[in-house]
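The chain that follows stands alone, in the form predicted alone, written as structure tokens.
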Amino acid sequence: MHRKTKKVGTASPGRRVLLGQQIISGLASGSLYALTAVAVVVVFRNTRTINLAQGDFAMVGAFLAMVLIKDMHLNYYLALAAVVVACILLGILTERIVMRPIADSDWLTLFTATLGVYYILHGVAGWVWGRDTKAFPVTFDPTPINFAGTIVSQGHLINMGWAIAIGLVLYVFFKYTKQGIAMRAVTDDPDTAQLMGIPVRFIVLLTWGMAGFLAAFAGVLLSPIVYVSPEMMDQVLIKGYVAAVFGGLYSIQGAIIGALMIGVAENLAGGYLGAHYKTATAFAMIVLLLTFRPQGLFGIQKRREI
């Protein structure tokens, strides 16, 4: 009787510590797919299309990045700087150059450009820097450190950080800027925010602009996980959109949690049954939610149609 209580009580700690490591590395995962998610959310209340290329804006990103520091040996936060300041402008461009001329057509005329583009960029990015994985320069210790009992990546927390930071950027763009107002206002009524004089235009630009700057970040942050490839980001994409479907694609705050539940219900899954459940596990979970509330979780059950 006292070997057995022994061997649980061992035993018990470890289980906790790998809960605990799966948790926080899922929550780690799920702050980057946030930032798809939240630009995923961003741009179709505004547009009322879902940007396919939002995954290779932060690809081009993570190159950019990986060509500034490894290459040309430019200090990380300068490289990152310049990268959002380039997939800023990528974003406008597309904007400007692909979306503007048929912002009037229907959503699937949208969404068959955006996939164009995302298409456009997989090409370049394979004919400039090559189609093989590459290494990202690792820009932080590797090893390990105790965060609350639990064993973790310094890696991880320094995402979970960054993740949190622009989180908190955002919501202050929307709460207190004349632009995120406006923003928001042409999300509720774009007739009569323009009648208001709102710049109808320029706000769809700033949208954007603003899919590219949290491109900018997801590509450099998720590089050195899981490496520089033209298709880096094709299942990051994937589940940014569940997360977003999870929040009813108009939630920025839903889609938020939505990508923080996959991130964690991935790791636990790929942890206890095989790493091949973990795509696996965001379908699944979309399917359920759509089954059971189709407007997704903090989605209302009829919007007005643009």
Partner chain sequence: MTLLRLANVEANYGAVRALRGISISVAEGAIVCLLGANGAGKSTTLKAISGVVRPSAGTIEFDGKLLNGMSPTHIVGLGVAQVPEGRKIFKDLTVIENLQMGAYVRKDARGIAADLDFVFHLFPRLKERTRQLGGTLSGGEQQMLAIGRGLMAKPRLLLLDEPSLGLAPILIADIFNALRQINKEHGTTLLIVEQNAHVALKNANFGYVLQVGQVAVEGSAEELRRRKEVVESYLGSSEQTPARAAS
Second form
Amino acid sequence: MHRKTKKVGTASPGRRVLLGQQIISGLASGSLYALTAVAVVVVFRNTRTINLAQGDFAMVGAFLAMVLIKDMHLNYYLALAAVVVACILLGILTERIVMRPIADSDWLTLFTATLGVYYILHGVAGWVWGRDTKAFPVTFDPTPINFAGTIVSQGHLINMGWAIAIGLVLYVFFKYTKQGIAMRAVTDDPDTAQLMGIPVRFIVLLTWGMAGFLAAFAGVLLSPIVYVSPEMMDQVLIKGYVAAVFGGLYSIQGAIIGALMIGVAENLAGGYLGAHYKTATAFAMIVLLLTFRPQGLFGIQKRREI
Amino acid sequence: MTLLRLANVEANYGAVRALRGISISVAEGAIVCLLGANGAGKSTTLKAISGVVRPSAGTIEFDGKLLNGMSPTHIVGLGVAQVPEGRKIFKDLTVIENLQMGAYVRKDARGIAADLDFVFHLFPRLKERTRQLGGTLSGGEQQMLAIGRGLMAKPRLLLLDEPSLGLAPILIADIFNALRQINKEHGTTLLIVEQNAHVALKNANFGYVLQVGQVAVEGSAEELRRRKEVVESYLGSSEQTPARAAS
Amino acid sequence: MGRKEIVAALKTKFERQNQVAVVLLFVAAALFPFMPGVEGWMASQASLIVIYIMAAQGVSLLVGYTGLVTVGHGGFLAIGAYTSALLTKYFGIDLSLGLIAGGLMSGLIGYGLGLIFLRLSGAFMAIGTLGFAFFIGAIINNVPLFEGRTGINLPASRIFGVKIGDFGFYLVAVAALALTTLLIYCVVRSGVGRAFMALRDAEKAAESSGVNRVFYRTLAFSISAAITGVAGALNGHVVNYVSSEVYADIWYSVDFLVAGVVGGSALLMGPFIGGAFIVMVPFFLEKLADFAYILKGIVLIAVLLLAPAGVADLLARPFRAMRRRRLAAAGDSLGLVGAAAARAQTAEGR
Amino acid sequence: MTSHLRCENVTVRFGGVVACDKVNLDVEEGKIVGLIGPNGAGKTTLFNVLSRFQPYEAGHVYFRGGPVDNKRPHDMIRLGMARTYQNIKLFGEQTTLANILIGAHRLIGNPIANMFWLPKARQTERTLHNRAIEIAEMLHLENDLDTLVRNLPYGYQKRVELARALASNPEIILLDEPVAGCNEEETNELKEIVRRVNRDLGITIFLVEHDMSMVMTVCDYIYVINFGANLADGSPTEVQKNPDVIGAYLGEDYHA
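Form predicted alone already given; the form predicted together with the partner chain follows:
Everything in the complex follows now, all chains and molecules, and the chain you saw is the first one.
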């Protein structure tokens, strides 16, 4: 009905593919999937919610960035900052308006509520900006770099750089800040966290804010690759879920490794088996994974009954 | 001076009417214990004080302020911390992070550092393991960490839910020595829920025995040690022993 | 006559009333094509509603009665559609056989999927079934037999050898829906239905009551998949064309789930309301597709906030209150303690 | 004197913690046997071992002398063993009658025939229905047959659980804290019911309980465990006087 998204990652030139190049562009796509996967994990482990609207937070961010850069000629970094703020607000509003009133409901209710948010954001984006796919201004030099015989696109390098930087920010946040540690404490045991005086509701709000933060980057960084449309994130989101399951929906590191694996695997499959198999790879991986290791690949036991 | 006063507190826990009008008072600087068999309502009493369970009737007053309806965060801020039953250490957080979470409501960095020193002075074993994950500690170490985490809130009243649960007798003695030290050196008032009546009464000044959500017996620790109702509340009254047993 | 007998008699009466209401609904549906001014395209559109209701029934059986979540029933829709389409194309089989074959194939694969995902629950199950739908999509896109986006054109449907048009097809669809409704009615009222609901409400207690978790979970999966498979077979024949453009679209799966949730997945009438809602919203807002999205989202969230058991539950509330009052009155007339009667919040009407 | 349910040197470990350490016990047929012990002694773990929810790394469980180490939970009911749960595990969104009927699940015959309401299945359903009503009457639940279980008071819910266990025609019932959370009146009522089930239906009963008035008045024999190991066993009077038991409950060397 409504899914005409370009596949993520650039097409490989002809049949003569270089392994290194495939892997690097796979890692580049993977690092962008990781932004979504981490957001899925963070929200799930603190709220039991599989957030179907995660991709659309990013999509709205991408549209905003496009408007700010193309129509209002704003500086790229200023636009990015504005989008980050907007997406965080979007996450927070979703929590306050939709999720908080039903926070104690069962898992399915939470899940379908985010589906409602998905529909609304999809509709609003289509209504405001139209259904057709739009090009996003490319901000970097499109000539590839020759890196010891491996040809690498600059866009890929930039995206990986961003992803690593965001990863570091998250690491510092979770490891060294009071709210970051509190967020992990809530993941670990919300009841005890409450007993320690940690305001669990505020932490949950923060969690959704973080989902928005990650979505902003996912949207803006993916835009030059998948172009901008209401459906731009659908495929990415689903790969994000698959990656999240690699970490048992619990481990951030697991989700990141999963995302990189998916990026590389689908690129290799696309290069060696044919472009058709690119998308199928991720889903073959998920079915295999869930069949043999339902708790995720990295030995993380399920903490909570879900 | 009375620091904590519960008057006719009732509370439901799911479908169970767990508290049926509990009245207790805790004097500042005292060590008070709540005894009773499982299901008597001891843990629910502590949860009601911490604001996790909302009482359906009665009043809870701390230092002259009414705690009914206050959020747990607010109550911790007033100086009432709890060491929950079963220790409930954050397993994926390190020892030091666990302690930091105990001090979540505080902003005085210097005071926090001083209390951290006190906790390490009290439990030197924790100091050796600051970077270790909470879940990898032994049962005794986890109990020390749980108490340390409670202390990090700089409480005037520390609630302890079954600190001896599942610990070997020698460790139980260590834990209670530390508790007495906290009481003496910091002046922290302690309200301890215990199944192990012997240890509790040896260390406390005053005790209440709960039975099906009500206070059955109260008195000084010495007095309670002599009352046979205490034993009966745990093991049932021997008068009730049925004739059926013989058949 | 004691209270027990009076209550039993009343309940039998209520049940009869329920049954009569459902039968009347189906009679009205069957009479629809004979109403003046009804054109072929209307019958086709109505067939589509029937198909959605049936697919939503499949999903609801799993979600509402068994407590398992699926976001992958679009895959079963595709399996049913392609099974029937290929058999019709290569062997020219009758529509009746096509529907049965579609259901059987779907049920069989559903059984396998149920086994594979036996250990999963909640979120993992949702993601796994989503993966399944994508996997089926990839297969019909890439395996030459299914002719990908080009699609397969089918001859006009024949039922028992007779060629049928839009109206005839609609009647076949209604008849099939009557059968699946009857099946679900029987299943959920039987010991098997009790076992499903027991697993949903308290898995451990169900097991220690002798409910074999593996057997009943896979059974639920099979029945659910089979019903959606029949819907898929119908869906292929309603336009006499199947292509991956339609069936590789995982949003079908999501639509069926929404239909179940909005209508009320644990009520017999739930999928009827939900299925009609999902088909009608884009139909009425054809020119305003984006508003259709927004409306769907708002309705979905509103239902979750205001009537978490679904619209069917909301509509049934006044009837249920009435019945409760009459049951209580029956109790009072016998001098029964008021408390017991007041508690008598019965669960009939399912 | 025949052994109905017996376990031999059962050991269960959770990580490094030994929850059960070579526990032995023997439930004699037709008796009411109790299992007590302080909090965290491993009672519930042992209970789960006996109902086959909990794997164990050493030891054996025997049902009427035959090993059942490889049985799964739903198999046990076919052998004639039913159980209840400490924190009531009922099907809250269903009626009392439906809850009791689930207990009779093993008697529904061929599930496929049942599903399609074949004549024989209808006959079976009617029988099960009538029996469910009889059981409800015996436990004084007959006025709440069509009440949703979650709307019932706590004491009633406890009885529904017992009714569900009885519906399977068991030979032995495992009761996990049948009176936890009940008030005195409800406790007395349940005591009477447990006695009647044992006496009138000849069902063996094995119960874990914290309420000593319950244990001491209804049990014929009591096992005490502490720190996952056997501490004592004997008649209620013997156990009550046993200094080890007093010590375990009230602390080492408690001098009453």
